[in-house]
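Consider the single chain below, provided in structure tokens and representing the form predicted alone.
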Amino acid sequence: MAVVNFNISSEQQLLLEEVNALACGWMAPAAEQSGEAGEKLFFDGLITSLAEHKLLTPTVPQHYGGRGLGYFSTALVLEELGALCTSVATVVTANIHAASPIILAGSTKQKETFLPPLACGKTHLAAFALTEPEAGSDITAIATKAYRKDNQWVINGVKEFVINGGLAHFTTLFATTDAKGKRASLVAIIIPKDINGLKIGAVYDKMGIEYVRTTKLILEDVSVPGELAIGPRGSAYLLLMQTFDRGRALAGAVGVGLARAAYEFALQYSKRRHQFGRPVFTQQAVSFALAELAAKIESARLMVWKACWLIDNDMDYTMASSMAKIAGSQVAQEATAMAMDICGGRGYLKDWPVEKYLRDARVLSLIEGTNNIQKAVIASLL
């Protein structure tokens, strides 16, 4: 039986300071700007660096080129990609979403054919197509169809909220086989750019993570290779849990970023700030609301890294990785809001960040299943 272990080693301290570097580098300002250029004007500039250093999608196998970071390695770099923008890290666990199907259950040649070129050291975008106007967490709601013609699958359908749509080379989708909407029927289809029938709908204005490219997909009698359906007949609805599962826990993960990142901006806030002769820190109601935030960010990303080390030892992790999930979110959500308490009016400007990370916190609870369903499924399985 694998014994729990959360110690850093040297070879994920030297992935840390790796991922410090390019955050704390030119990145930094970019990432500030990012906000006010808007997912409209999307840019692959802030994404390039990681792109280079085979972060963009770091779970893919190091036998199809990338770095094959199980995931607690990869929590370990989005929660620094969280601290640094909420947006980047989403960008980051989009490809991660999209990427998993292929990796556990695609054939050969999807491998050979999708994987590499995530990892090939330049910005190679990727999505994932689930939810519909009528069919979130639902799945059994889902209407987009697919059906056999030939060799092809020929597919119909709406798609909403599709980070990086319009952008990403490939795109793993969710249709289903049956009006009736049976999980059986269920079947996940790698769609490649740029085929005919696929259309970019509506690109949405967000509240927060602005510089995610967040778009309606239409499809119009799109028409793929019957070879770019993923796993056997039938198990598409397995797939799309196990990816979710993993998911939710990289989504703590970000949200322990931000957290961190408020946090640390409001503590060094309290420390220069004075009022009535000294600092606002030596204030108890501000000193113990840091100490209790500063304790539930250490309890939150402890219950990131469960859920990673349950994954990468191939043990149940859909309760931890719900657990993380919400966890992860409500941390941020927390911090964020308490950051501009303690800044004050200053924290409500939009030339300081933390406005933008209380913007950025709020999306947490509702990507990857929203809270609620989070709680449904811990519940079943109490």
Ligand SMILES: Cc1cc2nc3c(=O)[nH]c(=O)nc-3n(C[C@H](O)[C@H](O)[C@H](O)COP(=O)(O)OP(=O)(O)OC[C@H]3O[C@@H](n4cnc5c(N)ncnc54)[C@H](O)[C@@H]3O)c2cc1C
Given for the second form:
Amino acid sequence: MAVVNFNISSEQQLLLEEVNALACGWMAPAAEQSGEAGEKLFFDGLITSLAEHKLLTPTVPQHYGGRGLGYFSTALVLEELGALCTSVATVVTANIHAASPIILAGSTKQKETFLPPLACGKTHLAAFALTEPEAGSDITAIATKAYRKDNQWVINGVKEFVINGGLAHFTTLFATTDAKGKRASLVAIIIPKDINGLKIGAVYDKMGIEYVRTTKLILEDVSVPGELAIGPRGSAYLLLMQTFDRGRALAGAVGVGLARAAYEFALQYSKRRHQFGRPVFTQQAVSFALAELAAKIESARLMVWKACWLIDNDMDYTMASSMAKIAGSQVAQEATAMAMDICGGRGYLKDWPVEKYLRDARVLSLIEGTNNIQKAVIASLL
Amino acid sequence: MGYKSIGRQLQLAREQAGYSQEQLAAKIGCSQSTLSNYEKGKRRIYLAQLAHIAEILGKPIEFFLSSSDFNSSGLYGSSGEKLNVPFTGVGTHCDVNIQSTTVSPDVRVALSMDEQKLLSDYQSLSPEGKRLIIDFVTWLKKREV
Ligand SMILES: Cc1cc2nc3c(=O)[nH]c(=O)nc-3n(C[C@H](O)[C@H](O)[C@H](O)COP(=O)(O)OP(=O)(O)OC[C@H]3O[C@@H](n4cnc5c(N)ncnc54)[C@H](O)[C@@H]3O)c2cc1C
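Switching conditions: you have the form predicted alone, so give me the form predicted together with the ligand.
And the full complex, kicking off with our chain again.
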């Protein structure tokens, strides 16, 4: 029986220092800027420097030039990134998500072709395209159709909410070979960038994580070589589930990071801000709220760590990962709302980070399967 | 969730191959209770493990994903919808690291009438009834060796 071990190793400590050093350079200014200036800093500075450190897709195995980080280490990185800039953390999770099916079941050729660019030191984004207008939580409604013609896959359909849409070096896309999505007929196909018939639809204007480019993708007779389907025939459904089961723990880590940032900001402010002749922190209503948050953040972090530890140790991680995702996203929403209350009216101002934290936190209960769906996953295993 | 039907197919394949849960669990290197949970859909089976089992049982991966009620729930949650999903035989034909086998996907078509009747009677039994049949067949097999 393996013993759970959450000791941070010296390499992991160095990794955290590396991420924090990056933060001093690019992250903080980019996260604090807004509009076009912020977006430019985000891509030219932040994303580029993460790419240079091979941290844009940290799970790419060393054999393919990547850092080869396990999920526990990746969660440590994502907590830091989540605390510094949720947008960048979300881009990293999207890259990890897109690479995951290839790492799990890709052919040697697919790995050799698509993984090294994600870890070459230059910016290469990847996208994961599953959601469709009629298929959100329910994949049986997937209508994007793939059929074989000679030695090619021909794909037609519309994908929604694709993070890194139009920017991605490749897109890992799920389609059905049957009239209406059936699990055994799902197929995961790698769609290279700039391929004929792949069009970028609407770029969504979102409430938060505004630098995360999220688009509609339209596929009209997109034709790719047959060898770009991932995994043994009939395996795409399992590959998809496994990708989610892993990614959810990481979404939890982003939530923990964001919660931590909001909590730390509120804590400092409450110690500085005087009312009735003393810091508001000395009011029990405030200090207890912060104490409760500190406990919830720690508990969510441990749940994330446990899920990642199970993944790294090849054990059963499905339920732990869904739980970690719920915990991380909920604590992010709770902490950001509480931080706004503790900061009073100033917390509501756009030039303070708290309102951005709050907007960014909202998305975490929607992506990687809504939190209701996490409950459905957990309930199915009870 | 879809894992219940994967589990049922797994049980079917195991029984067709003549393995008890204990025997198959020993072969794939997990505990009998883990295998039992896979079969009940109480634990998600991951692709590498299923590929390993599929190889031992001589079935392609899609056999496990093609049972008749496979569409009874959606990706992330349950839709409650029940559709008939015939085996479609979709292939990706790519050079994969995870081995899959080339045995006919739906072995039921290769069964005689008697065998089909036996199988459908067996499937209609309660879990206890199924257990008795498996025990009996295991006992019979041992006697015949
Ligand atoms: C910013 C952003 C980025 C995204 N990035 C990506 C991406 O890169 N790739 C991608 O493929 N998708 C992406 N998505 C899509 C996201 O995964 C979906 O929005 C999500 O799965 C929910 O689907 P839906 O929006 O269609 O909601 P619906 O499925 O329509 O759900 C609506 C409501 O019903 C509830 N519900 C539905 N079914 C059930 C059930 N069975 N039990 C209980 N409650 C249920 C849901 O919880 C929700 O509250 C992104 C979304 C956003 C907002």
